[in-house]
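Just one chain follows, in the form predicted on its own, and it is written as structure tokens.
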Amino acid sequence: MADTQTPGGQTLLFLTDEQLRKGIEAMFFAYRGFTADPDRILEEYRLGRAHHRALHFISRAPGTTVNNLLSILGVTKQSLNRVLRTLIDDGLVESRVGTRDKRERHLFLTESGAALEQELSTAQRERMRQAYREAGPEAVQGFRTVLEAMMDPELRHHFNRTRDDGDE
């Protein structure tokens, strides 16, 4: 890794292909670790990661619409409908008709859904908390900066909306 100053004083970072490849591999292995604990919990309920993502974002924005969830998750309507049908049938999510637009469906976690989401997020927060402690404060901010820079603009918009609605 090398830094170079431009005439305007901007620092450019040069990474070799091998350094980038190691970063990509680190992301793959970190993701496996990040999802391992929730996967074990989800297995008990015969649910998968798509269900987890839906529970997470419904929890972050109670009353969110199906269309908003489609936009956030970037899945097909058919795929989301399968996930929501399971969550509703299992008593984890409630779908309510919109008050202004009867065609809209607003999604809420039930008490059991909130408990499951809490269990899943607690497992992930603990893993992140430990990793952040080991890495230190500068690494935490750098990691967030890198993740945000990797997001497509539309996804960054969703991320900033959820971040602005809750705690960081």
Second form
Protein chains: 2
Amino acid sequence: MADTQTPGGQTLLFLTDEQLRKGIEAMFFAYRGFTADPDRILEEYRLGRAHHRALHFISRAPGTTVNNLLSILGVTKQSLNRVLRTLIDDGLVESRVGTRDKRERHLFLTESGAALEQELSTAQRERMRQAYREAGPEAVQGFRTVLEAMMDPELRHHFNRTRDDGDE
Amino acid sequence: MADTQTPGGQTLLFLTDEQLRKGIEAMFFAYRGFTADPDRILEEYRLGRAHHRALHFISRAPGTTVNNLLSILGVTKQSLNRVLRTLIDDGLVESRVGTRDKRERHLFLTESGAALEQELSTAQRERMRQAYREAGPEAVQGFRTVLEAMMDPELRHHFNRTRDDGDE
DNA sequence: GTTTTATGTCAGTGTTGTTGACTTTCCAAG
DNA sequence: CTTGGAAAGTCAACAACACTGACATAAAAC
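Could you please show the structure of the form predicted together with the DNA, as a counterpart to the form predicted on its own just displayed?
In what comes next, the whole complex appears, and the chain from above leads the way.
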């Protein structure tokens, strides 16, 4: 990868359109791989990717409100509501009226909801783990750095709310 | 990122579920950013992401056949056909009957098709370029490495058919 | 007490995926 | 040369899931 230092010390990258296009295609193909395993599992449950996303973020932040989930997922409330309705009807998610603010609904995974979330998450983590292993530790760091730079600022905020700075 | 060397020299990564989950969320949020700019442009043309993908790969391999596009995009031929029909009706793509094999249709961008593809591609490349700049050259290398490792082998094959090994 | 906020619902529309049935073309076995 | 199967593409119908807009309910905020 071509790069130079300016007198000021800033790193410049000279990127051809071709190199950028390859990056774009890499995102496209990788995202397909990224969702392939959960998609197969979801099919058995007659659920879609939208349900997976909801399960993921409810699992991540138990007791989260509908509104919070909306801003994370970036869909309309009508769209999210359909998804949550299915999950609640299927006994995977429980919706509890807020105590402080009774307008709010706090969302929790039920036992079977947590089990499905685990199944989905494990499959996806294994794919990720395998990719990380193949690529090596420095690559992983770079991967995360570029992904974060690619997010919209507002989404980056959501991402960093649960930032893991582990042992890096 | 924790890593050690085995006596055999293989690099091992010890990745917590938490770290892997963050990687998963990074993919999710980054992909949203990745598609945001083209999506806005496509809206003006009353087209969707599927049209963008078709335009991209036709632009990349002019004269490609429908069948080839199918295996790259991983959708049914009926689904792709609807997308191509729209693009052809809108005068963005031209479909020429094959000379060797008259069953095949070779696909080309028209002048206005190429113009739209440029517009979409430029927007997406700028996002990618900005992210690359922020992240720095080593990060870009790692990013590409992990993404490639995340692909299904069959998709990786498509990805590598146009491999750019530039000045790396 | 009026306004705003949080949530949910109904109706309608659009994109994109699916399957099934069909035509045209090619190729190869008889 | 014909015939039958496979391949490429098309048309039609349907399903999933996103969207907008309008409206309802309840509770919090001012």
